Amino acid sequence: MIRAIATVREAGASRLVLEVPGWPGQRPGQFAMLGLEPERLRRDPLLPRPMAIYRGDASALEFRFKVVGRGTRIMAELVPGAKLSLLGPLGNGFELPSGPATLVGGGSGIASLYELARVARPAPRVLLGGRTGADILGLADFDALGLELSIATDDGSLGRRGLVTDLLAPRAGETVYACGPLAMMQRAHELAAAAGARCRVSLENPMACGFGACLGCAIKTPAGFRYVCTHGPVFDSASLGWEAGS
């Protein structure tokens, strides 16, 4: 894990590429905390944002996200050469599947799945969903992987009209990986359990620190409180108390 001041290489409505010298590498599904650089933070006290690492190499990291508020709007409007504080990689990430797998991503949760889709063997099936076609983050990148890829959108502007979980038909013995809205992940858990498949979900709870100090990402499970930053963000879906609204 490193703390660094990263330099913006590219930024746009849903894409941010940072130069991060000395980056140690990341596992699929890990995240980083991004904050304004110290000089700007003195004028604009905005808490850091947890962001899934879309992909990265030894010197640069890419993030894909939806602009949903002030923090993500600032990230989208940064210009090359701007500075950000960065802490990462954080969280447990996804275990690679040992057999057949299906990846289910919705909205900003799609960003957590790209690296898993890229490295998992055998190649997984990928199901992506959003309100409109414009919400499908990184579609060209997923398509370039040559995987079995299916899309669902609420308005039917891309792929099948409906929910991404309408496309999900788990097979016994496979592993389902899901990241996106809570209702989507709960439905993935239910379908997987009914089919005799395993299900891993990556939660996207807000947090202020990323390493267990603020406790803002606590969730209640049948086994007690767990913290998305340090125990997750990836959990066995069967370990979560869905009925209790975890």
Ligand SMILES: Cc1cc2nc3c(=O)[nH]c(=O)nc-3n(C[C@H](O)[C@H](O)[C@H](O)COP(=O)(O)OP(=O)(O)OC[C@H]3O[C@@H](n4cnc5c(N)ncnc54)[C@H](O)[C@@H]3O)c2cc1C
Given for the second form:
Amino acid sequence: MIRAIATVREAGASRLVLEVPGWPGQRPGQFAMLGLEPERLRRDPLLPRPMAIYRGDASALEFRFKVVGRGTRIMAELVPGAKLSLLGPLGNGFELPSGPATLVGGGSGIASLYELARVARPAPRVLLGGRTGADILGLADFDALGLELSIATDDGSLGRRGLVTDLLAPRAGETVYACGPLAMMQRAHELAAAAGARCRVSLENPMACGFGACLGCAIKTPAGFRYVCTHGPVFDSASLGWEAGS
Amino acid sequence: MGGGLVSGDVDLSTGLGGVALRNPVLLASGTCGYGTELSPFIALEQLGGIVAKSLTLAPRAGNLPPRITETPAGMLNAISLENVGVDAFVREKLPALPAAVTVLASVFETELERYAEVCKRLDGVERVAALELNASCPHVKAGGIEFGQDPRVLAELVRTCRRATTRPLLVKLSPNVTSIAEMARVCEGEGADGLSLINAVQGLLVDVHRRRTVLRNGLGGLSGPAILPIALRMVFQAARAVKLPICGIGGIASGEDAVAFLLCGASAVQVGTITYTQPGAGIEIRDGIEAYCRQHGVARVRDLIGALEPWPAG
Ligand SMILES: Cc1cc2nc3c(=O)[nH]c(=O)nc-3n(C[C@H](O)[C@H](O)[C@H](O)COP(=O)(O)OP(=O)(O)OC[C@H]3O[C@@H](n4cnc5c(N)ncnc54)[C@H](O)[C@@H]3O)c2cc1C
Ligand SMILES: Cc1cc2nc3c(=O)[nH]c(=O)nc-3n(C[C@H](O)[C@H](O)[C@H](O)COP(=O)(O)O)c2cc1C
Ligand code: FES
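The block above covers the form predicted alone; next, return the form predicted in complex with the ligand.
Then the entire complex follows, led off by the chain already shown.
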């Protein structure tokens, strides 16, 4: 894990490519905390933002994101040469599947799955969903992996019209990996459980620190509070108390 | 002012009610966990010390999420003093810290006798350099702030805990009071060794689209740079009201912020929320104080305490 000042190499509406000195590499599903004010002259926004590591190596680190508020809006307006502070890689990441797997990504959650789609063997099936076609982050990259890929959009502008979970038909013994809106992950969990499949979900809760100091990212589970930054972000879906609303 | 001090000759040492500190920068309770969470990023022994997460008699679960949210230049939290309990702290958390780290323990409870019992259990623990009585958590349902808002209740709390421990006893005050000077005097009168102020400021945010409070708990505690002027004002007023040493807390994000607290009368400072933005902030702030001293020809950091210059009359 490192703390570094990263330099923006490429930036776009939903894409950020950083140069990070000494980047040690990551496991699929790990994340980084991106601080928007490394010089801390402006202290607003104050807190760093958790972002899944889309892909990365020593030469460049890439993030894909959805603009939802001020932090991500600032990220979308960054220009090459701008500086960010970075802490990562953080979190447990996905354990690699030992057999067949289906990846289900919705909205910004898609970004958490690309690295897993790339390295999992045998090649997993991938289901991606968004409100419209433009919301499917990294579509060309997933396409280039040459695996079985299906799309669903709310408005039918790309792939099938409907929810991405409508495309999900888990088989016994496989592993479902899901990242996206809570309702989507809950549906994936239910379908997997009914089919006798394992299900891993990656949660996207707001965070303050990202390393276990603030206890702000707590989720309630039947076994008590767990912290998304240190116990997760990836959880066995069966360990979460979906009924209680986590 | 003349500069010219060379590297290494600034004396950063200070003290807080009988606790010697190698420099004035501590990490604030609740923002540095039990220390170990930060060890990968920062050499804790290079700080003045750390104040561990507030401890209750039994382990305590916090509020339901969402428990944090961001505000302009700050954050609002309602963690509600989730902690492992005093015994697990002594057994598991303390031994995991390097011996050179100065550790202060923060005490919190919902009833007087329980406060005293936590103090007693920490009294014989060698690694604990001092106790900080948290009389000021802004968002727990019972206890905490109630102890810090009524001068008579605060007096009883400090008196009870004073009897329960021989350790240096600091009292962490709430900013959510009408007169901080009055609260400071109460603590002095009951034999406290020092004051820490301020805890987070009570606040509330609303999600207008869902027409409900952003935090599940409703109320939260506001912290971060947004509260710095409030905290400075309170340290300034408390320092004029009592002779007790004061640990200044609230929104510190740079060496210069910390110096401002010293000038207002603080003997040391605690750094909280900024640690989330910058895990190494404590060390950077210590270095910033040192750089300030060098720039202004200050040989001993203690010379800054209360050294605010008056405006000329007229
Ligand atoms: C481990 C992890 C990995 C993540 N990876 C990605 C990623 O790769 N790409 C990506 O686009 N996003 C990702 N996120 C989510 C991302 O961190 C948030 O969307 C971002 O912090 C929002 O910041 P903001 O300043 O734009 O929004 P804010 O101004 O802070 O909030 C704007 C609105 O969005 C809501 N909001 C804020 N954060 C979240 C959240 N985490 N979930 C749901 N609603 C939220 C707020 O309540 C508010 O209504 C990830 C989150 C986690 C925990
Ligand atoms: C997430 C969080 C948890 C906190 N927990 C505690 C606590 O357990 N005990 C305590 O005395 N203060 C607690 N505080 C208050 C801080 O110690 C500090 O007084 C306050 O945040 C103001 O300082 P800052 O602006 O530098 O953060 C907490 C603050 C935050 C942000
Ligand atoms: S984000 Fe601070 S503990 Fe998880």
